[in-house]
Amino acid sequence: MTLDDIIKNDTVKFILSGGKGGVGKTSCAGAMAVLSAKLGFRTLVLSTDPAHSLSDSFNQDLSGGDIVPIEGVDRLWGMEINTQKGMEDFQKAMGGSMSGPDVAIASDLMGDLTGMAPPGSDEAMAFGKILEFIEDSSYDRIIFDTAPTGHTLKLLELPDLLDSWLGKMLTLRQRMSSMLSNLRGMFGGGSDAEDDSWKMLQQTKDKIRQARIELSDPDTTQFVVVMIPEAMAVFETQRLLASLNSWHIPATHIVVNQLVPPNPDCQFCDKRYKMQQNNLEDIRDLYKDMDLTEVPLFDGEVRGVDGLEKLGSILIGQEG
């Protein structure tokens, strides 16, 4: 499957641009964005990278963590996610689902509820809004600019990681329940209203079930790898390839990013062309099950939605 066919395939729910840090990941994720508005897609970009980009491509704010419409373009909006609102929103939904005499007793019991929080925030905040998108009409498609390859293996391994923590909350609010049940009797009553936290805390569970159905999908999930000709490039992507794999995320397109141009005057232009050339073979090689992409060197930043149109050009083969 040719990029061109991911981009213009209107089953593709999810796309998530990954690699190792300074490959052109953010470039990649807002050429591909514009690319897929342009086609007539509601799409949404988003930046999971705890060290943010997005602004700097489209050469706009989108920090906040809020989404915002990208400038210049119809049917695109963006959004760089702020680990600390999210964070905020969470504790808001986890603390506010309880009240009255409740929130006295379990806070004695077992300390500040809003205190509590899932493992590796960064991941958690960006593996929510896949969450948050799964059954929302609003965007036909949503574009992931993910972090370095290690937060992305995170961010790939939340749902286990989500699964196992939720089921232990699950434990917790069904005791504490019994206890405050128990509690409200002795003391003459109380409400036996359904406690929306629990149902909260079993919806998100059956969130993440279906976003490892989607994730798996083909037809739904492109992960899109991208890389530079380098032998540490060569290496962290045969270790997220095998890891996407493991989890059954589809992947199979790469873009081999900042290929220099041969140069014969210039004697370290040439050097940097012969190593990139032989690596680049490897890589044809090593990755033959997969369609490959080679994008050169530019001159200049990728910046703006003029300099992302023309990369995205290149990604589907289009370059004048």
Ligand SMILES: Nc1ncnc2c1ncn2[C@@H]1O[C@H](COP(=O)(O)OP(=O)(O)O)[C@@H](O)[C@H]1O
The other form holds:
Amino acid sequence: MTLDDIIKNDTVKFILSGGKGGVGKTSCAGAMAVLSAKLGFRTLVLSTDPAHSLSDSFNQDLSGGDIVPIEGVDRLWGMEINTQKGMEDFQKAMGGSMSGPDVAIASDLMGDLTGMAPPGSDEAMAFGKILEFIEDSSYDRIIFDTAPTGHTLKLLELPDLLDSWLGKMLTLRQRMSSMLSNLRGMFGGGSDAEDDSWKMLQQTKDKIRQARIELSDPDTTQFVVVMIPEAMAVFETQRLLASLNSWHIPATHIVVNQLVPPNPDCQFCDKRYKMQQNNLEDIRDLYKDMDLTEVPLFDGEVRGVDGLEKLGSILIGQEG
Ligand SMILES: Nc1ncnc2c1ncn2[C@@H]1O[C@H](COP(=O)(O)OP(=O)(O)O)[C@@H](O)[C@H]1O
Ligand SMILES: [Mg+2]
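Following the display of the form predicted on its own, present the structure of the form predicted together with the named molecule.
Full complex below, order starting with the chain above.
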């Protein structure tokens, strides 16, 4: 399956663009988003990188904490996930009604009691968004511009982490409530009023299960790995792919970006060209079972809808 197939396939709801810092994740996410919207899909492009650059890429402010229409492209919306707003939305998605300090105290306490640190708030927020959109049918497709590898891996291991964390909380709550009713029995107290926090936790757990199913279904989700033909990026790609594989997140496509053209008249350029070509050989060999798209280094930055469209046409093999 090529990148063109992925973007044209109407069952693909989530596309994630990821890799090392500076390789072109944001540019590829933006380019795929423009392609997707132009094909008729109601597309939302979301940045989960705390060091956002989606606004710069689209030449439009997407940092306001709300989803906004992207100027110049119909059916395309964007947002950089904002920490403060994201935290509130995450709590909503979790069905909770606690406010800032309560959440911090409760999660510290739960961390102590369950022996497991509660998930990091940045990742939890981004994951909260994913949970929210899995249930939302306002968009046909959501494209994630992810943070560099380490941060994104934390985000992607969150479903597992949250699942076992919530599991422990549920067990804990059951134990506590039977302890409490024993105490009440001993002291002759009345029966406790049933609250629905148990149900809320269970529902959150179910939502997370659903997210894991969707994120591991190749018909629904594709993680596009972006890299440059340099040794450091090759190592990072290896680690990223190994992790994606272990979490069953479909990743069959690699974009090899920023390939310099041959230029024998310039010694410096020629040296870089040869270095990249050597690494490219290794990459082609290492990832022969995957679909590779090679993208040249442009003579300018990839910016604005026009720049993203130019990159997009190369991604789907219509130019080169
Ligand atoms: N093929 C390319 N040719 C020229 N410049 C590129 C290319 N791909 C990306 N860039 C530029 O490189 C910089 C980093 O790209 P970006 O997409 O922001 O990377 P990341 O999101 O991985 O950090 C940006 O200034 C972008 O315009
Ligand atoms: Mg970026």
